[in-house]
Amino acid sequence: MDKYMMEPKTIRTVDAEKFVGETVKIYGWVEDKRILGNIMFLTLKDGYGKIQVTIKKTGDASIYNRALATQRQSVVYVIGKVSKYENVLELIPEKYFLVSQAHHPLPIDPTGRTPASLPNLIEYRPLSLRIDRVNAVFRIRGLVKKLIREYFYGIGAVEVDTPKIIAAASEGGAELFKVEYFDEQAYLAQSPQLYKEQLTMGLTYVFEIAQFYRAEKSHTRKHLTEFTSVDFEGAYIDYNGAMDVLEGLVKHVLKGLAEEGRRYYEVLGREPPKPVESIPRIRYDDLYEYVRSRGKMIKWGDDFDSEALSIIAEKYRGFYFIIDWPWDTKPFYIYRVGDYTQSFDLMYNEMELASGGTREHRYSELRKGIIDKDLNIKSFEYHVRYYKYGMPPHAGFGLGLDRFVQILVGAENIREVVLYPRDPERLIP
């Protein structure tokens, strides 16, 4: 590799007054090329910013000819002096190197001027990241993950990693992807639920950000078969404490986006999400009565379908919790109080973002819950055994990162905020 490839500067770094008159090395792709008389103007981008490269035909002919032969979107690096002309910073090249030539026609327009369909953006995802608005979405997603980790570390939570190849379901109800594991049948994990509960025995507060899998043939704008989940579990708290943690997390992310992500939202042509003072907590029974009062007949104990959630969202906009769900709607590990549970869902308008609650920490009651849900107790013996050794009371939640980012950037389809989405029809790329 040429020695000049060493220690190049990003365009964002160079785009500063202090570099005027300095010789720098930068690299990037050629976004645009214009020729006006004897001068060629290249717009060079690198994912952090852009700068104008001005090449005079009357100067070094070899530089001019190499630039003339360079196709748009090709990768180059340039050594030159930073200059300022009419308040515009530009680079006057002394050396010009073609690193990787782009072959035309390109499958999508990386300038974004010619719109591409979502399937094509996904099919050519690396190239689509040169489109400013697509690039901004995934920089926001990365910032959200940074802010989430920042928040959890700030409250003393330990980041953990749980198995993704498991021997039995983490919870009843969801379809599982089967995997051949040597001479045994295994599954891809649909949740870290049982593992993260176990880990509270010694680590107290734990969290994980990881991919999980559900073999459900859903064809909607908010479902994927591979999704990223943000999971938290804490000892010595109940579902109110878990909601406090989740509310704090949401507030921290919104504040961070306003402070650190504004330039990405400017690319999207929108303001960062507004901060929230508090997130209301509304009982299932109250919403059940409200939905029925609006003419939607549902049976008590049923989950709210899309029509019911649309009715609720007419009254409650933005973030809100639905709490105290009936036992029949929740998994075996949720703490039961008669016909109810100490549980919650975090909603945004009509979209569910998170689910959580107090967990059952009593050995005998946990076993009873598994049996009451018509699950095979033998499949959960590896988990239940720990509850004989001093399991602390605990609570937690799982937050869908993809849906969270979807509402934070105002995307219509969850696939817009996932680099390589997986659904029943898509396994490549």
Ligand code: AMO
Given for the second form:
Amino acid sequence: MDKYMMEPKTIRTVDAEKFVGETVKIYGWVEDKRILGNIMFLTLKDGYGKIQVTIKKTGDASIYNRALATQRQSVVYVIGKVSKYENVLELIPEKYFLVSQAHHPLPIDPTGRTPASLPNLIEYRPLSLRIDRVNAVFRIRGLVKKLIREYFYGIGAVEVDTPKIIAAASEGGAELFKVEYFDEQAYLAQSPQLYKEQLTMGLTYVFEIAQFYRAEKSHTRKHLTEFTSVDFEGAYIDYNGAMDVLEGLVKHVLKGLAEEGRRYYEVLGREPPKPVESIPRIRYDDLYEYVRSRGKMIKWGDDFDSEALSIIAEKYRGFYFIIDWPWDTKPFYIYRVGDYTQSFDLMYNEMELASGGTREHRYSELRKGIIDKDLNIKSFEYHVRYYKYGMPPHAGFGLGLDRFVQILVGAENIREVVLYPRDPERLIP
Ligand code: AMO
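Can I have the other form now, the form predicted in complex with aspartyl-adenosine-5'-monophosphate (AMO), not the form predicted alone?
Everything in the complex follows now, all chains and molecules, and the chain you saw is the first one.
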């Protein structure tokens, strides 16, 4: 295998004027193979760039024959000279190894010329990453995660890891997946909510980017049973402070995508999303009145259903916050003010991207909230006890990374931006 050892020269670096005349060693997969008279042209890609390999029939016959036997999408290793012919950079092989043959027929067309259905793209995910558009989406997703981390580190937040196997409901509401934990019943965490709140006691600003689980049989374009959540919690701030942090994060990501993500957006045939000046904060009550004025008679205290959200999204485009939700719509840990709460959802058109708020940090008020929501106080004792020892006022949010990336690349379906999506019908691959 020695001769196949990777050299730190990807096609990206080879595909440059400065290598003209030099002998280079490169790996890649054969995207295309064309024969024109006495010459065979291979297009070699490695996920960073591509280069044309030109093989003359009149040259080394063994190279020509091995190239002829190479099926499209096979991995090859080529040692050759970079040259330039009529402004096209090409590689003239001196050695040619067929490293890993691709057996045809292929289940999907990695050139993207014959479009594959979304279920097929997921079924053959590793191969689908050779489709430029699919590849660009996951490079954007990676970049978004990097930018989010960069932002949080920039404001002094500490990256934390909370358990995903837990003994009791993390926050009530959603259905949980059960896990057999030796002789005990455990659950998969639906969010890091209570842990991240506890951690503000000593770490002050914390964040986590991790997968969480909801056992909900939703069959929509925006729900998964395993999703990635970007969680933030900060001590000594209220919901306005938490919205400032989230707004700062959105701006940082948009700026970063425009600066570092342009080449991926070019592949998608679109511009990176436009920067935002500021994100409006609109009260629940104002939207409630507006929806009713448009003839949709929702009840005060109800969540906005999809019909109400499309009415709202006709008026509010792009990013906006819905703030000051009724107590009935929010979980027990949110800071209550009479019938209202200090809470917010971040929206993009009709899509909810995040929710958050000021949290209840007073021991007895927190207990009241749990009881008011008809939750079993016993299963929260392990949590509320910490509130007796000097819990700081705090606020935070949870942002759905998959939905965020979905709107950033303009994908119709959340499954387009998740490598191996999990939904009620899918456990493989
Ligand atoms: P919530 O339940 O609103 O809040 O979730 C926060 C965000 O996570 C995303 N999300 C999902 N994405 C895909 N599939 C799902 N099934 C799914 N469920 C949620 C959404 C949503 O806006 N602990 C609170 C957050 C907080 O207050 O800090 C929470 O979990 O984008």
